[in-house]
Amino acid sequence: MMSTNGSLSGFDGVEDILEKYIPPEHLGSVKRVLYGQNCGSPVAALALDPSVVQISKDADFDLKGFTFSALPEQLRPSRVVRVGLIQNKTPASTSLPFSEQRAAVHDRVGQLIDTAGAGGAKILCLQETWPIPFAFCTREKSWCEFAESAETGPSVALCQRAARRWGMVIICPILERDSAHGETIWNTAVVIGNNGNIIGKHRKNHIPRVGDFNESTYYMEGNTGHPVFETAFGRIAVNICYGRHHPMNWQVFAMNGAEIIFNPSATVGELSEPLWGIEARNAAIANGAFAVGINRVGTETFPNEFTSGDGKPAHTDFGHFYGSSYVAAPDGSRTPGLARHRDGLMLVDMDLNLCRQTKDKWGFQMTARYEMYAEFFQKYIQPDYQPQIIRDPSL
């Protein structure tokens, strides 16, 4: 049941609750099968330096800290890097001239990304659209005002100079507004060196098109491919929002050397919540690479009031975002998740030597049959292509 602040029962996670109830003796083997084990244990604590800890409290953000093992290796030293993800509320009214709400947000979302440079983080990455309401359920064109440009808007120049200031890589998702291509509207994540450089950007595959999830009516599906950065701290990759939903576009990611796929993500309870926390760790084990699933929290509301075209009533929310943001490793073992109702940082420490030690235990990629997948894709995009079904004769 959830309580009318968003949590979960007043708890922040589905964690916590079985903390609570589950006896100590019996707790150790739920979150075995739940979470996973890394290297044959629980994904263990990270333990956060306490002037970080005193900021979470100070500014009331769920904090947690976890750390990814690998094994040892004779011919290769360990190449652990500190990883960070946010996620936060809308923190200023819908109402509020769109001026206020993009500085209130920045403010914020500053303070948060500071806290992460201060508690060590080399990567960091944002939820999807983080400078603006996720108002694409409201149809309304007012809201492509918050689009920018990905090279010298103010979100972006934000993040930069965090960037130059902790020597930090930063994945800033954001509504971007393409100049050179008839001022067109994309869903985009910039990515910005630890130099406060910007490496590269991509946008969004993927469309919803269920629900209140009207974002198609702003922008179309991107077309910048599959590209992976190479930064100065691993291979990272941006599978934004409904890219989880489809697994091609994590393999492909992968495929292209990914060690870490980010998927920045606005979605809510109603509709996704039970898929949420398999989606990325199912992507991590098929993969071979960790997945980080960064979802927003809170529910926003909205001066006017808009229908799905799906009978129901027309109203002025979402729905709640449930925040809930989590990282998977290669190897099948998870973190809890970031409370359900709060604005979150996450810190985690990932070897990254785990992804290829987990593709040489399983071999996935190694007994793949591409060649058989790509003759398949090939007769399956034909208008005249006829699935291989074999009928029983007797029918």
Second form
Protein chains: 2
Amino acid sequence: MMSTNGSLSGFDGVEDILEKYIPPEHLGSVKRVLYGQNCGSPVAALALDPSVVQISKDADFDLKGFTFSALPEQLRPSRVVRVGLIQNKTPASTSLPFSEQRAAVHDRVGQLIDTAGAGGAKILCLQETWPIPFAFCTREKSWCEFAESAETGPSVALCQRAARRWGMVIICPILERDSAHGETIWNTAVVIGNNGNIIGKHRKNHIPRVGDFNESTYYMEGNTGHPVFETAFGRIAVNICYGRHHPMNWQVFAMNGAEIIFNPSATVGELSEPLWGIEARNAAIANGAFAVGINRVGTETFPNEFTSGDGKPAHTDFGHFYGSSYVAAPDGSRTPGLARHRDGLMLVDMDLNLCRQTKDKWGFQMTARYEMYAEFFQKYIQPDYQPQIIRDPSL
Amino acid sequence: MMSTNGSLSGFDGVEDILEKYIPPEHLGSVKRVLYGQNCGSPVAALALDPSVVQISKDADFDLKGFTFSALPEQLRPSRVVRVGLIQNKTPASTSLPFSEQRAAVHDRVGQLIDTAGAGGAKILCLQETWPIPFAFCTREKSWCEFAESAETGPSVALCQRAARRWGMVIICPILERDSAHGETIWNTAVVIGNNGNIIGKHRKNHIPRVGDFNESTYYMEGNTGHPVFETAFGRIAVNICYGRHHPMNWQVFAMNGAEIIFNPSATVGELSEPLWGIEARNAAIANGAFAVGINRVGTETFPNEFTSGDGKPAHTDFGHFYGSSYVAAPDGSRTPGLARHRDGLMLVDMDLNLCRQTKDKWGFQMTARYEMYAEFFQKYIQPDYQPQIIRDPSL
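Could I have the structure of this protein in the form predicted in complex with a further copy of the same chain, to go alongside the form predicted on its own above?
Okay, now the whole complex, with that chain kicking things off.
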């Protein structure tokens, strides 16, 4: 039974309900406003290989496919790339030995990665710190054992093998142990090329201090700037989790040339679910780039109780990671989300030409007045900055 | 009849359809995800004075009221302000003499303003360039006759009289004629204090060049920065129309201290309707401020035909201004929209304490790393800027 004030765990996504109950004569209008249109039509379904569909049934994960088109151009061929995104539960109990937990998540995510490869994905992104439970709520430092080298760690190596096998770029977000800098811990996305080589890495720019997101207990703000990775299949960037709340983080990745910005995340319903459909999509619109929001799924329970800074009793779970991973396009259209309760793989064909076409149409990049903002920020960062306030003189 | 691919004019808003067709056991969940929650509950209805409701019926305009709460604080009283927003059609034919067109819109909007005052609004905002048809599609310069002084113009004077009568702050967006600077034309919002005095003005920062929005034919980028107006009822700012596509425009108003940012607009369905619910709401979330999106309503037809830069035949209308004005709160919740086809007045009680409470909770203002972006923008504005690109060395 679902409550009428909106239970967090009792339904499997807004789209299913809209499709089920809105009459056909209204559904198009509702979806046009809520999900936009791509080249004048609803975002199209992608025909998926029956063998891949069968794997998703046998292995019990959500599988969805969509296509974003662009207009044909006269002087440039279309540039369609198939992008994959994976959301997954932590499959093993957090009470098991760490080696067993790692083996379980490697098995499950390895299976999902191989399905993406078999489904033809050329760029694949996993969720934030996928090899470990999102244990930062506990503030217990033993979880740091899971941190691994961005160059030689076992989860990175798993992704390198898969990248080589499928000729697929893989973004592998991990908890990084930086032994070259005195065992510094980072929240990092490793970008692996389609030949299995490591192209580079990006470290999370913005670190939360809210709710159970005690990440600032574990690692600091990243020191890698806003890199864009030029891969065989497109120029991509990674805005890790909480960075999606910072419009400038998305923006600077796009200003550096990203055409797809991935947002591997781990976020829970009570805090952020109404924001989830807004932020990545706004970033796609504002910046003329595809934005890919990927959220963890399921409820993780930890061995020892902890409090959440909200005055409520100690407990052992983080709340429900609501999945709902989706892709937003620069023209304002978006896909439905993956399921709220199940592992999932989404395959999305996107014509990257849509990025420049949208920029040419809207012209945000030329009407942005960057000089004005450069000047503003120089002044604002001074401790004695005086805000531009005009007070009603009659008061 | 509505088409299933989403007609632009055939329905009166997504919310009406959701309320009508989604069963009660699912409606709460759908609305929680799509419209958010304010202090743990759906955004509440505001009880409206029966005499005001009667006026809306007699004068045939949509009237809606909502309340945004904040948590009680121990050291600061609540700061509830009633905000009004008005969307209106251009009531007279654009073929009539300009004096008659102006008299007609003054009559109609004057009535709506007085209803807002009678309904208790303390800060009221009108739509972009409300005293004139949105004639910039035509590129005909005769429409510049409508431009008026921001200090002594007749539409400003009308608002000053109403501000004095009702003790109400009014934001009056006009086409400004700046005779002190050689008859320069601007797109300007005049901010009038609750004593009827002019507090100041803001000129539109970002000017579109897209579709029928030939505004760059008429006026240039504003030269007033990002002012925040400290009124008797709160600190407010005005992000005029196309500036909503620029996340930094919202952001700098908020960084200067705005707690309510109004977005008086004029935008049409084919271009922007799926973006409309995203941009102002994202700005509210990202910046810890209320965002108020106000759109013109109706279809305006002009005496002479014009083309739209889309290869289609010449025509005489701009498309449908879809209304749908709404308010978004810093906690991610939002109101439903006003109607898509009718004039409308929305009255919204908002506890401005929600702004600082949300900032204290999420901490975006402290995790934003402004120094990093200040440095980036200084580099980016150089013509020889080299983007931070990491190329796969194996390619």
